[in-house]
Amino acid sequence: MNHLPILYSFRRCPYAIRTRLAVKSSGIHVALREVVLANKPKEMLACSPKGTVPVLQLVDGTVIDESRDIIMWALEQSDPQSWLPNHVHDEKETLRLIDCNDYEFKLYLDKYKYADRFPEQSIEYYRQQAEVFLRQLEDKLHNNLYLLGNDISLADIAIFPFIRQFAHVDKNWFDQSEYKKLQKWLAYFLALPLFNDVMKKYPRWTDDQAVLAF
């Protein structure tokens, strides 16, 4: 298994999961070792010490620890169900969407997701102000199937992890919510045996421990 790059995963970040889908997608195989966040083993810091997830260390000891990277790291050597955008408009739509994710949306995910640690504003504060993206997604998905188009593409992949994560905040909430594209959207990843196979629950790696093909 030493020939494999490894991939320092966790099961539930969304980051990961997008990483995994990736990678999986791709059908390159990688030695998985599932951590935990609370004791993050020292080969993962030695090898990223920012200390988050996921992080791919390649056979050559190169180091990739940003999900993006990654996932592009993996597409561009084999995309076999043609996630990357081809033509220039949907690349930086895709980059568009997956920037006020990442450094927007997110932010108040998180708020919202731990209002307690957040006392300034309440917790339907957080929600409106996700919902600023949630509205875009809808709007994308009033006349398509998916963000960009009627075909699956990479900034679907990038984006469901999250909102999967937003809508098990409250879930009553989104179900009775305005989201009703969004919601047929969710729940089609949800039932993708893809995602499915990625969730799989895998044991925490230790370092006495042989790695997973993944």
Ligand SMILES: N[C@@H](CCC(=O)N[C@@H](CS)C(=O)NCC(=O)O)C(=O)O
Given for the second form:
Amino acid sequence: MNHLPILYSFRRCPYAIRTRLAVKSSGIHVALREVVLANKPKEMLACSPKGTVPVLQLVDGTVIDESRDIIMWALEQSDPQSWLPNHVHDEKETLRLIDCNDYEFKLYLDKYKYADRFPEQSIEYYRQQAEVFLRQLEDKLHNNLYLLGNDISLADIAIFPFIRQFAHVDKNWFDQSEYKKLQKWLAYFLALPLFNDVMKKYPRWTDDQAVLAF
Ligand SMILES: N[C@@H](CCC(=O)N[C@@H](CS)C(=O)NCC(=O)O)C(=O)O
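Switch from the form predicted alone to the form predicted together with the named molecule and give that structure.
So here's everything in the complex, that chain up top.
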């Protein structure tokens, strides 16, 4: 019998990072199970056969296996930092930005990161395609400190782990790029205690391990 919901996670996965940020911010306790993607635990695959992290299994057996749904599950119960949008306009813009991140930017990010596996185009081409999104974000940050205004919101939290991944592909290129506001925005999130908290290293979960309350 589990007393806590179980969160299957992988430390460096940007979908898992944004989910851990929301869960941590909500103050809801879960049992963390750190997964190795090349060797996923059968318990995780039994509850979510599609095999992506993050996966949340609630105490009543309900499974939530999309990062956005887990984020909403957490923040709708408790949102002490007011990340959820509270106007229809902000809600639409949040969704638009996260869709753009997840369904367009992420495709080019993967090709940029693993350009040798996609020889149809050059690494520069993939980076330029990804830059379309960077430019959008940079424009938003010209008027505001954060993507939706002068307060941190779900859009920032859901997107910065992906920009972090992009920046790490070629740190020198990113640091010298024209995206000055975005560089500062990213640096701010990387220095947040909450981010460092959710990036702590945990050993790979095995079924004889004591519960790691997160
Ligand atoms: N739409 C999913 C995407 C999650 C996803 O793709 N996670 C990657 C890791 S970053 C994964 O688990 N990939 C499966 C694998 O590499 O085997 C979500 O938002 O939760």
